[in-house]
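Shown next as structure tokens: one chain only, the form predicted alone.
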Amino acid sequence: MTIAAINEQLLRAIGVGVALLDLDSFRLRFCNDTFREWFGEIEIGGELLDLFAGFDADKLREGLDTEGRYTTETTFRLRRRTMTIAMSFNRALDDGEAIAVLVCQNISRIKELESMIDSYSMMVERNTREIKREKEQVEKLLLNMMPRSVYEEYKTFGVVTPRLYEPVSVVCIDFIGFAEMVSAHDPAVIVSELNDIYTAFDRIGEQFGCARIRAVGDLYIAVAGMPDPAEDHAQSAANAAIRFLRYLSQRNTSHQIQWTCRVGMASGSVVGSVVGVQKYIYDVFGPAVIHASRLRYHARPMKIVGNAALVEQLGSQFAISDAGTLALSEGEEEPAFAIEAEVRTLQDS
């Protein structure tokens, strides 16, 4: 077997197509079997560029003249399969005559892998964006249910250590005649109304450092002074409660459904923790919550009633008056106080 035959078998075994071309005319001088298998039977002396529609002959000549080489790719159909061939033209000499050596390699599998990788990368990127969006939605939902510091603890450790917060001030609100309103109006209307009111309450509370803890039906509970301690927690809670009432009063002047609430407030201690395992929620409970809840029943419509511990910490900006006593348990009573501020419009507040 000759050296040429051995070289031909080696080139065929590794899947490389080889051709020799005249540099001036690009006519074929030689091609191996692999080349013929890919591009069909082509006669020696035929122009190679006739095989490739749209091939840029000018760029090929420029590359060979300036750098002595030119590389490109071509894609075609071979027996119902799409093939991609990498073509490398190299300038050479044959007995002093300029020729071009064309080496062709089948990169179809590489292109398929690149396409698969690109497709997988796009899928991963899309899934990453979706996961990030869902994570942000979950985080937003949890931050609506609990303070950020509590959320960070829950995210890190999976549990929340119950903590005693003292002193804090609790605002407890409910709406008078709520059951009758639900019966008299479409449920969607009631839900829409509550959504507007509680959204406004949340914004007002945020202005004064009084965060909503719970909103269940007509019951709205907010706390000032937790999770971060605040010396003016009583003033914050009272200012928020007064502006809750002002908001409702002004809203009632322009809405068909009239909302009337009563407010109970108390200062004292509470315990805060996440309650539940699957359907969990952050909640607070303790003396201040109990007192505020009971005091709201002691309040007249659109009025605020607070306990003595809260009143002791309020400044002169609030008008305080006696509201009788509140029965805490059998034989035990606590004084209650009506809390008001100077009458101002909502715009002034």
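Source: prediction; values computed, not measured. Think of the rigid core as the biggest set of C-alphas that the two forms share within 1.5 Å after superposition. Positions refer to the first chain, counted from 1. What changes on going to the form predicted in complex with its partner chain:
- Core-superposed comparison between these two forms: the Cα of E67 travels less than 2 Å.
- R27 shows a C-alpha shift of 2 Å or greater between these two forms [criterion: core-superposed Cα displacement of 2 Å].
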Contents of the next structure:
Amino acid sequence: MTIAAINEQLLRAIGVGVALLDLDSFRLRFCNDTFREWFGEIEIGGELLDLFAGFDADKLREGLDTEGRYTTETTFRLRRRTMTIAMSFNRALDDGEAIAVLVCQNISRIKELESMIDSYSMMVERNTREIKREKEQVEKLLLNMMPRSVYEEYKTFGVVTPRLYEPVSVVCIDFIGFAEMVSAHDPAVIVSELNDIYTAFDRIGEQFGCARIRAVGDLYIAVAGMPDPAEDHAQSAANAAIRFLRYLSQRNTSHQIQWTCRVGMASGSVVGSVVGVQKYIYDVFGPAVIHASRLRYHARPMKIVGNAALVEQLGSQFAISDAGTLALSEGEEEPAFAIEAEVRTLQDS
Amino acid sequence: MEQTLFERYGGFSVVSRIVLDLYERLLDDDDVGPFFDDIDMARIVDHQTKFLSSLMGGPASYTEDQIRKMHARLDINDVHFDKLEAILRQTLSDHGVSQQDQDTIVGAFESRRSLVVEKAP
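Please supply the corresponding structure for the form predicted in complex with its partner chain (the preceding block corresponds to the form predicted alone).
Zooming out: every chain and molecule, the one shown earlier first.
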């Protein structure tokens, strides 16, 4: 077998469609078996452009005349399959005659894979967005339960080291006659009212660096001076507490249900830690919380009672009056103080 | 956590190969093939890959309603569905899916037969 014959055999057998065209007329001079398999029987001498509907002959001509080549794609159905063929025309010379070599590659599978990749990346992106949204919700939920620094520690290490915070100031509030209110009103109304009030308290607290650590039923506890220590923790807590009362009084003037609270405040130490393994919460407990909680029982309606440690810190900025001594724990009397209002300095007024 | 079939057999890359092969066989079948005469194969392969993935515990999902709508205009009978299951089983087997896992996957198709097969009026 001659080299030319081998070449022709090879050319016929390869999985790439090959055809030779007359450059002037685009009439077919030769095509291999793969070409015929894809485009059907075409007679030698037949016009190539008859094979393809919507083929842009002018662009082909222009491409071959200027750059000497032209590429395009064609899509058709063959044995139920969508075939996409990439066609590449190249100008060549054969014994001085101008011809074009047409090489066709089956890129159907590539096209299928491309569209599959597009579809999967869209799905992955959608899933990623969903995961991100869920993660943000979890984060938001956890940040409701614990300070950010504690959350960061929990996220990084999976545990939170219990920490002693000292000194901090605690504000403890509850509502007088809450049990009666719950039975007298629709539960949804009570919850909605509490939501409203606690949201306002949270905002006020945030303004003064006195963050809520717990709200259980009608008991609302906020702390100033943690997780980041603050020198003015007592002032922060007192400022917040006074505004809690002011807000509530204001609210009562325009709302049907009247809320009357009492406030206990104490400075001292607390421990902050995540408690529980499965159903964990971030809890803050310790002397200052207990103190504030007990003091609130002794507060008259819409009044604030604080301990000595707190009052020492407050200085002259607040109107404070002696409220005698109270037996907060068995056998131990200690002084208590009524905190009336923030005293406005000359500068402020 | 227990690995899903999807993870165990190599995720999308393997499932898409199985699906491409499955459609090669379906298209050549004289009973089932004609259903695909006027169908955009890229789309259907994409759907089927996601569907098969979801049956194997992968990250996609199709509701019964979606499946019903996709086949609503097709006159598919039990013979066609049986043929699909047979070809699917053979394809899974040729791609090294164990007998037990073939049963699981083909069983999941079977449980959706009523969504796809046109009931005689």
